[in-house]
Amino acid sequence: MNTSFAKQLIHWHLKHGRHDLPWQKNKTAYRVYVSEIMLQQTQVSTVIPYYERFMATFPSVKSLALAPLDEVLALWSGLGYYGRARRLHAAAQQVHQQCRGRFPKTMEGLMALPGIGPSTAAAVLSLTYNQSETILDGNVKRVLARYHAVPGPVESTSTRNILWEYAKKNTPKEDAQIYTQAIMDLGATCCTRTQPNCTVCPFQNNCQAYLLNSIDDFPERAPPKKKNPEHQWELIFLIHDNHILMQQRPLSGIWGGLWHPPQIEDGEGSLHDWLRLHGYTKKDLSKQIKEKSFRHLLSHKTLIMTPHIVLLSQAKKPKGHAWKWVSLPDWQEYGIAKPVERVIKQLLHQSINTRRPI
């Protein structure tokens, strides 16, 4: 175990680490593990305010585990990556039902909950519990792979087991709670992606990166990706007295159990092939307005979505689909995907501006 490293950093955190996280304050399992679920892959920023919303509206694992699945998503939207907050709400059911309401202690019951890796669980275990428990989480490896100078790009096996053991090797048995929050904070806030501030870094004297004069080679980058594939999609905004047409997802693929307007992908037809399908005729049509065209990247294809606004003098559901006639004004009591929300945000802002009815 390098004790010197642990108690560097313990010692930098006293003055340079964050103390007044919202989840640092009365500090619970469940408090814990649902900031470390949405901080994956989320910056710190973005996730306080939708933590505290969050927070305010499931106080307890069990007010969380009795919710149901549109409540949790319509407080998520926005906040992407949906599958982290439907494997949220299963583990809080799980937990409910299982745990008599209590998060197991232990790396084993922990990571027995969906979306729960051992990273995650130890993190729990350590910032609730003061456990011993090791964590790897980007940060971690950033921090790691510029200390130790570790060649290879970090999503790669063979370095991603080398950094685990310099991270278990670094680990307090005491004070664990201060460092895992210390070695997270090093990386968010000092230990850069980018621009790093090493005049401040309690290893400066160590970092063979910084010894090196090798920073911005460490970690190393993966090969660049290919290209992400280009999707066509035609969305279908169907208005009638200022309510939208929406169909919630299956709960696997792209945007799971979120409400979504009607859509044309990539050779399925036209716009009014959609609508002679589903019932509609032009005496049902009162306005069409083809909006402009913008693209949405997600991690493995970019969508390029025309939005079109079909305003109908009656309301139909379309025949053998779970449609819902969503009123406009109450859309974010709804989980909904965000270029859907820009789409409705600016149909609001229009409809304010002039003051007809949308």
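Superpose the two forms; the largest set of C-alphas matching within 1.5 Å is the rigid core. Keep in mind that what you see is a predicted model, and the values were worked out from it rather than measured. Residue numbers count along the first chain shown, from 1. First, how it differs from the form predicted in complex with the DNA.
- Taking 2 Å as the criterion, T46 does not count as shifted between the two forms: its C-alpha moves by less than this amount when the rigid core is aligned.
- The Cα shift for T57 between the two forms, taken after rigid core superposition, is smaller than 2 angstroms.
- The two forms, fitted on the rigid core, differ between the two forms by less than 2 Å at the CA of T28.
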Given for the second form:
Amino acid sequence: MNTSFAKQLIHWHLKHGRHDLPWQKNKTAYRVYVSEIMLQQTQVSTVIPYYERFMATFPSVKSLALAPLDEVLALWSGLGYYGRARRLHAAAQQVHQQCRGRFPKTMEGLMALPGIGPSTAAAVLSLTYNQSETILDGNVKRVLARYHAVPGPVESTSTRNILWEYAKKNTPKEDAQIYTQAIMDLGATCCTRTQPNCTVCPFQNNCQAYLLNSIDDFPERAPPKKKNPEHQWELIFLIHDNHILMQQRPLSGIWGGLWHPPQIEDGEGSLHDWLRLHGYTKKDLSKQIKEKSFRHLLSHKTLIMTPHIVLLSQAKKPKGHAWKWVSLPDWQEYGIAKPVERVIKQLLHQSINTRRPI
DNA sequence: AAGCCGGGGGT
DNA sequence: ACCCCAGGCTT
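What would you give as the form predicted in complex with the DNA, now that the form predicted on its own is on the page?
All chains and molecules follow, beginning with the one already shown.
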């Protein structure tokens, strides 16, 4: 074990670490666990407001376990990676039903829960119970890759194994709680990705990358994968009698379990589909869709049909099911993806400005 | 091993 | 624009 590394780091953390994060208060396995899931691939500043709302609504494992998934997704909407929310909910139910509401206190026990991998399990155990377990997140990878000038792209398995070994060697038997927080804080506030603040770093005299004057070369990155071309499709916002037509997406894939307005195009989950269910012929539909005029299709009551383009970064078309007219005052109670939320807000705003009832 | 999953912040 | 973020799951 590299005792010196931990001691220096803990000493640094005493003065320069973060001590006021919401999940650092009233530390319980549940509170730390929820924070760790939210923080996966998500920055602290983004998480904080979501975390506060979430914990106010679900203060205990039991309350989360007994809540419907819809409610969990609604609180999660806007945060991204919605699979995290589904697995969080499933894990809470497992803990509630199979562990009498107590989180496992072992790596194996925690990793048996959906959504918990080695890093999250170690974070829960070290931060909550001061167990000597090792994390390897983006911060730790960066710190260690620089400290040891580790060559090779951090995405590769071999480099990751090397970093795991360093990380384990550095983890102290005592004070793992403070150490875990400390190494994340160092990565987040000092050993940052760009423009690291090496002049105040406790490892300035030990960091291989700094001594080689090549901080920017570590961690090495694999060449970027080519991204899917961004595709876009039309979502149609049908608002009728103060309700908006929405459909829920299947649990797998992008925006899993979330709600959004129907797409115009033909196919499963399209507006075509929905209208056909309501007795309109295909010929009717083609004509009216082309003209973007649905006033006579649904009702002669107030109806505003507003097509909007929602841009997604994925090439898959939405497949939805479970059509539902959602009351406009209630739409925020549903899990809605961020781009969709923006359009709905804009629509409501417009209707207020133009003083047109919808 | 590679792909998938989101939205935002920093540069 | 591009990179990255308190990763894990699926294929």
